[in-house]
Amino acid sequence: METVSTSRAFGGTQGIYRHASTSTGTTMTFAVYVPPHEAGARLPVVWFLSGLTCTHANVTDKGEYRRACAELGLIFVAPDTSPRGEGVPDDPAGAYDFGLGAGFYVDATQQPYAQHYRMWSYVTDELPALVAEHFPADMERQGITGHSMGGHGALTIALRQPRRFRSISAFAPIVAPSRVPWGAKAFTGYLGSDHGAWAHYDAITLIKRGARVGDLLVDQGAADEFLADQLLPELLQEACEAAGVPLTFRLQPGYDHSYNFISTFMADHLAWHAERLR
C-alpha cells in the first residue's frame, strides 16, 4: 500500500492511499480518515460508498465528515466507484452512467467488463482486509452508508451481510435498480439479461426475499431531480413496512441530489452510526 498524501484535520489524519488490487486487476485509490485516539485503541469504521461519476475525492473534499468523526471516534473509509486505468473498458458512447465511475458495486460477469469490474469483491473483501491490516480499525464494529449509486451499494451489501454491519444508512439511494434506467443499463452491461442475476444487487428484491437488517436511516431531498424516475424511495418504504424492517425515512424539503444535501445531514448520519457502534 502506497501513501499518496496525509494531512491533519481536527486532531486526526486524513490520508489518501493506493494499492494494486487483485480484485480489479488495477491500481485503486481510497481515502481513510483516522480520528484522534489513544495509543492501542481500536476504533469503529464507517464505510462511505460514492455515487455515479464520483471518486473518493468527492466526499473527501465536500462531505464535511471529519469534525463529526473526530468527535465521535469514527474511522471513515471512502473507496473509489470503479476500476480505472489503461485497458479498463468504458461505456462505448462515453456516457456518465456506465463504465468508469459507475461500477454499481457489482461483480461483472459479461465481457469486456468481467475482468476488471469486480467492485463487490473489492469493497466487501479486499479493501476491508487492507484497512484491518494498516489502520486501528475494530472490524467487529462496522457501519456502512452511501449516496445514490453508493446508497444502492450500502443497502445491498448490508442486506446480504447483516451480521457484518451494525449500522446502515443512505443518502438518496437507488433502492430498486432493476426497475430504473440507471440500474437496468448497468445490470444489463455488467450482468447480462438474466434478471435472476440482478436480484442479488437489488435492495427491494432482497427484502422481499427475506433479507433483514436491524434498522435503516435514509435521507432524501424533496427537490432531487432524480427522485421520480431513478430513486423511487416509496418502494423502500413499502418493502420495509411489509417486512417489519424499522426504517427512519426523512424527506428533506428543498434539498437536491448534490453534496450540499449530503454535507448538511452527514453529521446526523455519523451520529446514528456512532450510537450503534459503541
Second form
2 protein chains.
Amino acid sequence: METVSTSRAFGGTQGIYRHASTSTGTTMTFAVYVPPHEAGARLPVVWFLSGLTCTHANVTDKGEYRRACAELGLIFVAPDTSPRGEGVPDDPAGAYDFGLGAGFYVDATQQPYAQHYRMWSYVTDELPALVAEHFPADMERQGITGHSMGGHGALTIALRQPRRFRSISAFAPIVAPSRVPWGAKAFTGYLGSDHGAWAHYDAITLIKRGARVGDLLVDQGAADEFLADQLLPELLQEACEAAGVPLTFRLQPGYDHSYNFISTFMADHLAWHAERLR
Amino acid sequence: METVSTSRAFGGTQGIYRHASTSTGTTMTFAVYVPPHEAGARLPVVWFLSGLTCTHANVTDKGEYRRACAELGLIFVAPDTSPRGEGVPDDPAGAYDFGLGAGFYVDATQQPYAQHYRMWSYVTDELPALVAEHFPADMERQGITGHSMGGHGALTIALRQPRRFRSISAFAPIVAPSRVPWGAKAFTGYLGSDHGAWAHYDAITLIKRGARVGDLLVDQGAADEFLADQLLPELLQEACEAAGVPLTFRLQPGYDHSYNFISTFMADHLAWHAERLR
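We have the form predicted alone; now please give the form predicted together with another copy of the chain.
Following is the full complex, with the preceding chain placed first.
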C-alpha cells in the first residue's frame, strides 16, 4: 500500500492511499479518515460506498463526515466505485451509468468485464484485509453505508454478510436494481441476462428470500430526480415490513440526490452507526 | 442574475448564480448559501474570498460551512477569484499564481490585464449590490474572511472599508503581498513596478499607515508548506501589536494549507463572525 497523501483534519488524519489490487487487477485508490485517538486504541470502522460517476474523492471532498467521525471516534473508509486504468473496458458508448465509475459492487461474469470488474470481492474481502493491516481498526466493529448505487452496495453486502456489520444505513439507495433501468443495464452487462445471477445482488430479492439485518436507517430526498424511476424506496419499506426488519425511513422534503443532501444527514448516520458500534 | 442551480442543504438553500459583470466585462459565477429563516427576515452576510487556483466551487464543495451557517443564521457568499472567459488574458506561461484563478482582489492598471482584472471593484461594489438586491441580506451586518490570497483580499478590503465590516477573520492569509513571491509577481503584473500602487493592497502597509479594524481572528497551519516563504504571519502579529489592533492568532499544529485545514476551523470562524454580527 502506498500513501498518496495525508492531511490533518479535525484533529485526525485524512489519507489517500493506493495499492495493486489482486481482485480487480488494477491500481485502486481509496480514502481513509482516522480520527484522533489514544495510542494503541482500536476504532470502529464505517464503510461508505459511493454512487455512479464517483471515485473515492467525491465523499472525501463533499461528504462532511470528518467532524462527526472525530467526535464519535469512527474510522471512515471510502473505496472507489470501479476498476480504472489502461485495459479496463468502459461502457461501449461512454455512458455514465456503466463501466468506469459504475462497478455496481458485483463480480462480473460477462466479457469483457469479468477480468477487472470484481468490486464485490474487492470491497468485501481484499480492501477490508488491507484496512485491518494498516489502520487502527477494530474489524469486529464495522458499519456500512452508501449513496445511490453505493446504497445498493451497502444493503446487499450487509444482507449477505450480516455478521460482519453491526450497523447499516443508506442515502437514497437503489433498492431493487433488477427492476430499474440503471440496475438492469448494469446487471445485464456484468452478469448476463440470467436473472438468477441478479438475485444475489438485489436487496429486495435478498430480503424476500430470507436475508436479514438488525435494523436500517435510510434517508431519501423527496425532490430527488431519480426517486420515481431508479430508487423506489417503497419497495424497501414493503419488503422490510413483510420481513420484520426494523427500518427507519425518512423522506426529507426538498432534498435532491446531491452531496448537499448527503452532507446534511451525514452526522445523523454516523451517530446511528456509532451507537451500534460502541 | 441567472440561477445556475439551487439545492437544499442543512435546511437552507445552496445556490450557484451568474451574471454579466460590468466590473470585469465577463460573466461571473458565485455561490450563496441562505440558511433557514423566517419569512421577511434580513440576515447577516459573511463573505469568503478564495485562494489561488480556486473558483467559487472549492469552498462551496469543501468548506463545510453550511451546518454552522444554518445554526447561526448566516448568509455565506463565495465569489470567483478572477475574471474568466474568451478574451481574458492569462499568465503568459500559464502559471497557477497569476491570471486566471489569481486575480488578487485588485483593480489592474497594466495591459493587457486592466480591462478585465477588476476584482477589487467587483467584490467591494458590484457583487454586494447584487447580493443586497436578490437575497434576504442585512447589508448593515457584513463580515469577511478568506483563505491565502483570499485572506489577503479579506484583510485589505476590511482595512480599507472598516465601516462595511463588523467582523473579520482569515485562514492562512498572505499578509504582506509586496514582500513575497506570489504577491510581488501579481502586483508587478497587475499594477506595474511602482510600489506606491502596491501599498493600497498590502495589509501590513495599510496597518502601518494607520488603517484600523476592530479585531481579527487568524488561523494558520503550522505544517503549511507556504508558511515561511509566502505567508509570514509574524509580520501581521508585529503590525497588529504595534498598532494596537487586537489579533487572535492561532498556530494550528500539524495543519497544512488545504481545505482540510479550512474546514476544520470554519465553524470557529463563523461563530466569531456571528458573535460580532448579532
